[in-house]
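Just the one chain here, laid out as structure tokens, in the form predicted on its own.
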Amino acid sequence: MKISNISKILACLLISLYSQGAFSQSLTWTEVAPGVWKTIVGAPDAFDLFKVAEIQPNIEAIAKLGKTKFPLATGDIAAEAANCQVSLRFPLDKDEQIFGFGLNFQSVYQRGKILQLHVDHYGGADNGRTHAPVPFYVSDKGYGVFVNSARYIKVWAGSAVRKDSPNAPAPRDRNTDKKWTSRPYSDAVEMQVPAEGVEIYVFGGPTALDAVRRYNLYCGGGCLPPRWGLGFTQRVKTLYTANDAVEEAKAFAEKGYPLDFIGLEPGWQSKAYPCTFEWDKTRYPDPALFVKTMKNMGIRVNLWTNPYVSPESPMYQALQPYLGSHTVWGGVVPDYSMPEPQKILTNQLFNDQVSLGVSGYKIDECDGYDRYLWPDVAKFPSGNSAEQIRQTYGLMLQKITSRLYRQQNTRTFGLVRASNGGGASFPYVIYDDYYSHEDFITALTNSGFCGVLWTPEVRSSKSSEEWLRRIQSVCFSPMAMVNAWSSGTKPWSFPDVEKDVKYYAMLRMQLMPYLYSEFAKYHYEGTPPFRAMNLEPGFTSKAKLEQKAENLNEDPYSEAVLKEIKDQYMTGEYLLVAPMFKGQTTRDVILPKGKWYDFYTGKYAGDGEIIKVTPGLGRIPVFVKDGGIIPMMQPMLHAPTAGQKYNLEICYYGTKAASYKLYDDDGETFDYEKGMYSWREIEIASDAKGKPSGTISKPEKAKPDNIGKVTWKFMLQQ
């Protein structure tokens, strides 16, 4: 038996003997960054989420958020360690709502939920088993809590009642009391962590968005993708050849559709399921020439893989000392918590692909299901449990590949099926094989609570209506992607809506200066570029279910009932996006307090009210807050490369004076970490007659300057 295992057993025995059933620990909170506190319960695992992700907290950026008080009553937080289990309890106010606990697909409100935070392929059950079960929740009272454990964590999020609770609900007689409920009021979030101890972090506000910002910055700040990563991408059919991929890229150019990177699916490898991690020389006889040809066309190459290694892979023999006890689809499972297999994988990816100019990866099936993944009884040579490896496998693969590109001083942007706490800085977007459009949008709204990115990818559709509605949504997401690995669909596959599809694909390109600046704020300031309305100032989570004609002009939030808003979200600082789904012709949109304007026309839409919109099939409803500044570039088929100038049209909405920070760097390398970036200040002011005018600050000397001619567009319809 290994010494580490003996130590774990002795620690468990010691805690059990000490507790005699329950050891209630007095918690000491240490401020580890401005507004960020940490405590330790028992003896935490050496292997945890923050260590796996190798986070590098941006203390300087956190400090800019200002100081804040510890947001909870410390005496109301309880922690007990017993029998190698840690039990945690955090208080909830009567009117408090909580969000987060990872990438959820069906619900935004988490109060009242019972979850097990368990990495898995999401299959339709809203129970905590998901691609990114991040053990972080945020409260509308303006704080967040993170449990730093790579274990399956059980959560009772305001769903259980202790008999010693100071706010315990009174018993009710179901026979006679109409207020009886099967789900009585609970005043706490309780968790169970199957470990000897755990680290806990509390992130202060004062707002919920500030708590999220502090969490993201503590994880190192959000990722800053290359400009091309925010362009349009097409994933081609599984068994495409090099010629097929080149011809598809030519078709995009001939038809005038933007395309920045093509994704090759399993057929690029000589064997897949399990994988060889090397090119198939029949379909891709000259990989270097293929990648160069695509690059000369302005298109990058992204490669699919999953982590399970075929006996025919050139890595197979070298990996033998570092394998788990079980296989997946006949492929071995390397223990990437050890440095040696990380080096073996890095060398294979670099020598066979990255050195040729391959720009990124799609890392598949590192999440679940149980029926094909290794079981919890599996053993790994590091001594880390199968549970811990499963909770972090996606994190580890993101880290390995991100580090490889960093070593080349070139940025990447890819896809992954699993992530977890601490992974905000990794340049990856989560996707899956589930295909509900509505649930995809709920996942996008929830992604902003937990430091991950999500794409509502488009694969196929049964009608042109559904196709266009999905395209519209994906163009307002972190990755604008058609994933045609099975269907072979193209953006122009439905001719009757092709004009509108092209409009939104080009609009995505026009919005690149705005989207790139919003991702820069994610990196430098921690603000999620896509986020739920609950994080937007002036928004309330309460809305009337009904409005009578005589009350249409009254405050729609008075006498309100609680209702989840999970089908609209913020894109960046100014844009409110309200997707339409198949079969819808009208929908309600809840506008936060403050004036809002139609994105397309500039027409006034409302102020803190519920509006009903009928946009027509050709439009997805988008609204801009008063003073909104949206920098846009001319339509281009490819993202600007380093040093390439692009003309800027700055659109302004509303009437109030406003400013915006436009980010600029080379768009491709990590030189921004050496100070090679700038923020261009855009200012809008009005003269005595109310006529607006704008200014933009000059570029900094010896800093990147990609901006060409600047024009202004004032969207002043009332």
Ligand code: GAL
Given for the second form:
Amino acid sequence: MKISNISKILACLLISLYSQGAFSQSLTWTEVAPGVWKTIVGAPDAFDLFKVAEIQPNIEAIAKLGKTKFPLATGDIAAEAANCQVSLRFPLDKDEQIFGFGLNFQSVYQRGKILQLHVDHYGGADNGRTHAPVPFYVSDKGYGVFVNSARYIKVWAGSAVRKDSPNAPAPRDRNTDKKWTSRPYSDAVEMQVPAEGVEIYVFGGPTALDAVRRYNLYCGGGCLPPRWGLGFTQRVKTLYTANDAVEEAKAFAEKGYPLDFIGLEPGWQSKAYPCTFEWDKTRYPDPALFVKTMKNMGIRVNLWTNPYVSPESPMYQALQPYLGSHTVWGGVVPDYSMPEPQKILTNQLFNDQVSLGVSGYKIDECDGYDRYLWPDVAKFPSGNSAEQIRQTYGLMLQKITSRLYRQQNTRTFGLVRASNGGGASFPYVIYDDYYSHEDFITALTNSGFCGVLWTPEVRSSKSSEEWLRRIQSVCFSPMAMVNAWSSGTKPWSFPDVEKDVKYYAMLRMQLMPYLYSEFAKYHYEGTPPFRAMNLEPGFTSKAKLEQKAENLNEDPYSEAVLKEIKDQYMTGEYLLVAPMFKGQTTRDVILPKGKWYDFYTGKYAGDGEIIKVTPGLGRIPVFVKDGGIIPMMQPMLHAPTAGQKYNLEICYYGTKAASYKLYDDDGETFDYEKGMYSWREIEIASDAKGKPSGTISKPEKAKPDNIGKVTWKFMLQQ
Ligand code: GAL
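Alternate state requested, the form predicted in complex with ligand GAL (shown: the form predicted on its own):
Every chain and every other molecule in the complex is listed next, the one we just looked at coming first.
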């Protein structure tokens, strides 16, 4: 047995002995960044989420959010390390709601939930098993809590009642008391971490969005994708050949559909499940030529892989000293918490693919299922437990591949099926096989609470209606993608809605300057580009609608918001997106306080109220906040390359004086980290007669400048 393991067991025994009768540790909170506090309970694991992600907190940006007080009464937080377990308790107020705990698919409100945070594919229930079970929750009281552990954390998010609680509910007689409830009031979030100790972070506000921003910035800021990453992407059928892929790219061009990158699925590799990590020479006889041919058409190549290494892989021998005890589909499982296998993988990817110009990866199957992944009794040569490796495998693969691209000074944007706390800065979007459109939108809504990106990918559909509805949603998500690995669908597969599909694919391209600026705000300011309504000012579960219709006795607004709102979300600063699902012709949209306008017409839509919309199949409802400035690009089939000028049409909505920060850099490299970027100020002001006009600041000297002609569009004034 290794010395470190013996000392771990001894420490654990000591803590257990010492804690007979249980002790509650008094906590010391250290402010590690403005409005971010850390405490240590017991003896934390050396291997934790923040260390795996190698976070580099952006303290300067956090400081810009201002100082704030510790958001909780420190005496209300309890922690105890005993019997190799850490128990934690955080207070909850009577009317407090909490969000987060990772990528949930069916619920936004987490109060009352019992979860075990466990990396896994999503199995149809919000029970903690998900692609990104991030141990971070945010409260509508304006703070967040992060538990920095790579263990399976159990959470009772306001479900249990302690006998010494100052708010303990009085017992009721079920025989006679109608108010009896099986779930009496609980005033705490309790957690159990199966470890000898743990680090905990508290993120201050003052708002919930500020707490999320501090968390994202503490993780280094959200990722900044390359511009092309925000374009349209198509994943082709598994056994496509180089010729098939080139033909497909040509078809996009001929039909006038935008395409920035094509994803090759398992068949690009000589063997898959387990994988060889090398090209299949029959389907791709000249990979360099193939990648170059695609690049000449303005299209990048993304490659699917799963992490399990085939005995026929060129990496197989070199990996031998660094393998876990179990196999997956006959493939070996490298212990990527060690530096040596990281290097072996990096070299293989670089020499065989990245050096040819491959733009990124789709890292599949690093999440679950239990029935084919390694069990918790598996052993890994680093000494890290099977549980810790499971919780971080996706995170480690994102780190290794991101670092490889960074070394080339080239940005990547890829897909991954597992992530965890600390991963906000990795340029990866999560996806999965579960195909509920409604739940995909809830996941998009929740992604903004936990520093991850999610795509409601489109694969196939039973009808053209469903196809178009899904396409409309995915165009308002971090990655506009058709994943045709099995179906072979193309954007034009449903001819009767082809025109509308093309309209949305092109709209996605036109929105690129807006989306790119919003991603820049994710990176520099921590604001998630896709987020729940609950993070939007003026939207509150306690907000009351001033009754407008005289015949309304009830308050429809508060009634609706008592239900969680999980089918509409914000895209960037100004756009409220309310997807339609198959079978729906009309839906309610909750507009937060303040005036809102129809995105397509500029028409006034409402103010702090529920509106009913019947948009027709050709439209996904989108609304713009008063004073909304949406910089749009001329329609283009590919994202502008570094230095390529594009014309800008700046659309303005509403009546409020407004300003917008438009971000610009080369869109491809990391030179922005050396100051090679700029923010252009857009201002809208109205004259005495209320006629608006706009200005945009001059490009900064010696800074990237992609903006050509600027025109203005003042959407219909009301
Ligand atoms: C699945 C993945 C799909 C596709 C497929 C290829 O695991 O979720 O998107 O890549 O593998 O075999």
